[in-house]
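In structure tokens, the next block holds one chain alone, the form predicted alone.
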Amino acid sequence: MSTLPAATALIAERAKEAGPVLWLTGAGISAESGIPTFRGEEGYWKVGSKNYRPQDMATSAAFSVMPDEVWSWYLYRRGVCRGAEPNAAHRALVDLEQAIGDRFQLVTQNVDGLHQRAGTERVFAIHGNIDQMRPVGGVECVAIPEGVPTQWPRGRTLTDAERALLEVGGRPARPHVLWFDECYDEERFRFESSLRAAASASLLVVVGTTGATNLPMQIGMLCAKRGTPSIVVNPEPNPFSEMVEHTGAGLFLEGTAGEWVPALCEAMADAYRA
């Protein structure tokens, strides 16, 4: 396992290169705020006598046949996210962005909105935002109306009045999230922008992700192909730490976001604005 002095030395070296430091965050950064993992017990949902897995609910196919039930599941998850607060790692990233400006870019897999609520502005939410909705088949994203409660008990169903609020321009709306049977695009999920950020990055920092989704892995592989080093923060090895081990370009810091991110941000604030 690498140490903070080694990470600080790498940061100082990479800050001399052109390009931003690119942060890529996953569920691990939000776990310390109390948000359960997507595929844990909290993700399962009963409709009638059938128990659905998250992989069943989070699809356009499911929404097409049971939109009320899918909305109820997402509104419950939204309530869980709203009950959480940004933690020290989220706040440290805000401070770093304020310190180094356009040399900072964040790509997050998380839909919980904690980075945005903490105050991060340069963020690509590549899987969407659970506080937003958009018309079915459309691109325009809007906030879920205030008339829809943020506290949503498990199993609660939609009222007619709430269903009427879940529209955009008179068209039925859907949660603004990337479903399992959908693809990334630029308009909704900043696909090309994320890859451009990876192509120009001076350093990649990956925090709390298992590498189970496509675009994050593309980002990691693109940086590895370009020879851009990565700092990988995770409690256990993952595909990103394996890339670091294979290429020799970067460091694996074993531990949580709370243990590593504030110190890394402090080192970067000193190096990238120097």
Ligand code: APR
Given for the second form:
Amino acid sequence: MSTLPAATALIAERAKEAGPVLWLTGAGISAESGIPTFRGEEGYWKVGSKNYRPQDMATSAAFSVMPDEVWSWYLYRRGVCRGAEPNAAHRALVDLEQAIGDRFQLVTQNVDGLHQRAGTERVFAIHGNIDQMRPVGGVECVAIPEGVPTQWPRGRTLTDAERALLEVGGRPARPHVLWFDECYDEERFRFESSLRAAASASLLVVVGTTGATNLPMQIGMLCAKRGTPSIVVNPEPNPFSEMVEHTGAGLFLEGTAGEWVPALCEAMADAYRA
Ligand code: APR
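Hand over the structure of the form predicted together with adenosine-5-diphosphoribose (APR); the form predicted alone is what we had up.
Full assembly next; the chain just shown is listed first.
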């Protein structure tokens, strides 16, 4: 397990290279804001007498057979996210971006909108945003209308009036979230932009992810192939820390986002400031 002085030395060395520092965040950076990852017991969703896992609900197949139940689940999760506040790690990233501008880029898997609400602007939200919706089969993303309550008790069903609000251009709308049976693209999820950022990055920082999804792993592998070091922050080892161990390119900082991100941002603001 590495230390802050080692990370600070690596940051100083990498800041001399061209290219941005690329941050890649997962649900772990929002854990200290109180947003559960829905992978545990609290993630189950009852429809009738059946229990569904997130992997069952977050699919276009589920939406095609039970759209109201899928909307109800997302509106419940939207309420949980709206009830949470950005934490010290989110705020430190805002300060870093303000200090180093275009030398900062963030890719997030999180749909909770906390990076955006904290004020980060250079964000590629590669799995969408729970506060937005788009027409079924369409790309035009709009905010879920104010007339749809943000507090949504578990199991509450849609009223006819609310169902009528969940339309875009007269067409039924769906949550703007990448589902497990769908693919990334540039228009909705910034696929190519994220890989371009990885191809030009001077340093990759990965915070709070199990590395279970495709594009984040492609980003990690592209950086490893280019010899771009990674700083990995996580309470336990993950595929990114194993990649660092295998390649020797970077550091694994075992612990939480709150313990490490503010200090890393401070070191980067000094080293990467133009
Ligand atoms: N600080 C940093 N990391 C943390 C913290 C914390 N306080 N608490 C937990 N973690 C770590 C866990 O150890 C785990 O590695 O955060 C990670 C959360 O993993 P997941 O819940 O799998 O979240 P994530 O990797 O972002 O999931 C990827 O899968 O569910 C789909 O599309 C969804 O974006 C999501 C994607």
